[in-house]
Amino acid sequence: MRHNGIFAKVFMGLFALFMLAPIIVVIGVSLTPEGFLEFPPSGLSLRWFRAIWDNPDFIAAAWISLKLGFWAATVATVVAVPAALAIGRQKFKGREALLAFFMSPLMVPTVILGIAFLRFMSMIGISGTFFGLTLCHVIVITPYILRLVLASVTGLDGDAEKAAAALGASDWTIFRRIILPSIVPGIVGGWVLAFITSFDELTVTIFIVNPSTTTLPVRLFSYIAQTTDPLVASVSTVTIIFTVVLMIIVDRIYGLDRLLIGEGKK
């Protein structure tokens, strides 16, 4: 095995520095004591995390923002994975523009993304509502999933559905004790990094949001615009934090190397 040289480890610990600097100085913005932006701290205080109980407004938009990534990620879900099987396992006409089609939220920009939407839930008047707010991410966040299962589902070994058919198994039957379980890791990896999208998505939910639908993401970028003080920082890092465990429990459940890139625990 060829191991990396210095130039090659200098780059990396360097482009790992670059990208946790951000995340190092919000969560030392968060202890400050005092009450204006200040990194390094001079002293380590809760005080801010305590202020987050003392704000209900950003209460409120923590839940909504859990119920929607939860309802969008798996209506998303229950859409993207018979696409994935239609797409990766089946050839008819029209196959590569439906793809094409499923991916196309990756393509166009969120801002035209939430213009269009503001539009069309105006005309059928769902604008403003939650239901309206999760069909919109479900249409953002489809892309992830479908990625992901799609690529479970191309790596499928047909020997074994072969063998059953040949056995006397039900198509049900194989796709219950065969497809089905070979895809689950592309189907909860879809699923966490669709949730995740959805949680943390701005651009396109500022434009459909209403007073009573504001998500956290609206309510840090609107409470930014009028005030500037560390809560927005310790809400931020009970944001990472979460996260965080999140993916340590699929990681620990799955494994990140199976969801993310295809393989399996050693």
Contents of the next structure:
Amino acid sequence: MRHNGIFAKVFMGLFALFMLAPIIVVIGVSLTPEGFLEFPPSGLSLRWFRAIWDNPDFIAAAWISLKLGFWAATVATVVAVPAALAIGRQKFKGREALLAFFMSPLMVPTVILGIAFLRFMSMIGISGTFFGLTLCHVIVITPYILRLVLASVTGLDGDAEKAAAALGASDWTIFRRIILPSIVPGIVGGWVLAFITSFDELTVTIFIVNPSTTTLPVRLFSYIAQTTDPLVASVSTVTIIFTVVLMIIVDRIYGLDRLLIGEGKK
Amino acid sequence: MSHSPTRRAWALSAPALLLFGTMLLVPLIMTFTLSLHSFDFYKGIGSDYSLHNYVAVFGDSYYWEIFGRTFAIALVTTLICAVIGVPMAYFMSRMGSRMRSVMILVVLGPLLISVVVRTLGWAILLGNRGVINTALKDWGLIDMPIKMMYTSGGIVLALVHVMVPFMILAVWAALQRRDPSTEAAAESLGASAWTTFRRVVLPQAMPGVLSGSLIVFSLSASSFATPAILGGRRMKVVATVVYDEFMNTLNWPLGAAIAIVLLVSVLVIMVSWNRLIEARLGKAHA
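Rather than the form predicted alone that you just supplied, could I have the structure of the form predicted in complex with the partner chain?
Shown next: the complete complex, the earlier chain at its head.
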């Protein structure tokens, strides 16, 4: 292995600073004891974290986002796993088209998904409901989980299944005892990635929430549009910590390298 | 097994297919028909069909300016991402696996943090009394703050931050498929690091740059949160104009028409770009 020279190291250091700067600044600002934005903070205080508790809007929005992420990721998993088994393990007519269709939410600009969902839901009368919001998020996050489950499914070794089938195991038994255990990390990794994507989603969601289903990113966005004070920074810091905890969990179960670039820990 | 594999595959995909059919295909078709309706401030959305919304969009220099600005921002963002992303992916491919894991976390981890939060960070950095201007003033480098908020430059900077991981991923994937012995050959023949990079690594990274550009360009052209927060009320892009039409003016048909024009122009650009890639790569292989 050839090593990187000094130029490469400086370049990477500056780039890492660029990537981390906005995140560091948000965390730094949230720790200020003052009533305005300052960085670096003149002292350390958890004042603005306590202020979150006095702001029921943010608490309610966070709760909606958590519930939404949970249900959307779960429903997406339930529909994506069988589809991944079909697409990843069988050659059939229309396979490519089916996969392209299921991945298409990644191709359509999110602002167009947002207005399409808004139009559709107001026509059928579920506009702004939690149920409708969940279905829309399922569409947005299914591609992420499908991709990860597909990767686990295509890596399966068929011999154990053939052996089980030869010994008279039913399809269901083969799925439950052989296939499922080996794709569980992919499913869990996909679920968490889908959850994070739903939890962070803004552009689609902002079109389809009503005041009682406003999610945390939408609440933050509308707050920032009016004013930026240390409160938005402390709320943001809580979501950063939450995301980092989820990343650690994914790393343990699935491998963060593998989640992010499709290789690494096996 | 009693069923044919094809029937079984479709049965397994049926739940997802049903959901995508009703919740994706139907809404997208409805958006297209919506863009053909008329709108009246008192009577609301009409039930007629005509192209007058498209005529209105194409006939108004205001929308030309918005589309021009949006695509210019997306193009500059894409170029900067390519210029940063190629060396980053290359350096990362040469790192030891331990340091590489750290670097992957630093470079790609922010992808998992909300765009709203990251853009808030940029707003705090770029404001007239923000971190950068305050620091420059304290060091005596400037007297007047440099205007970075509510400028297209600020939007590009924050968009690069959001988009560059996608470029690095694409270039990375291309570099994984390269033949490392070509580099060793170049070096053993006395080529400098720069020559090796330019003549050996870069051509092998090109397919990744081209596919990464597609992703970055289309995501940037339709980005909403970053231009909405950093652009303010004046520096509009297509996505924020669509949002205004839907949420403030309530002229949904016009908003839908603008969005469809965005979708079609992004698709046309992507398809022509793809053609170009195939033509170039085809030539390279011939």
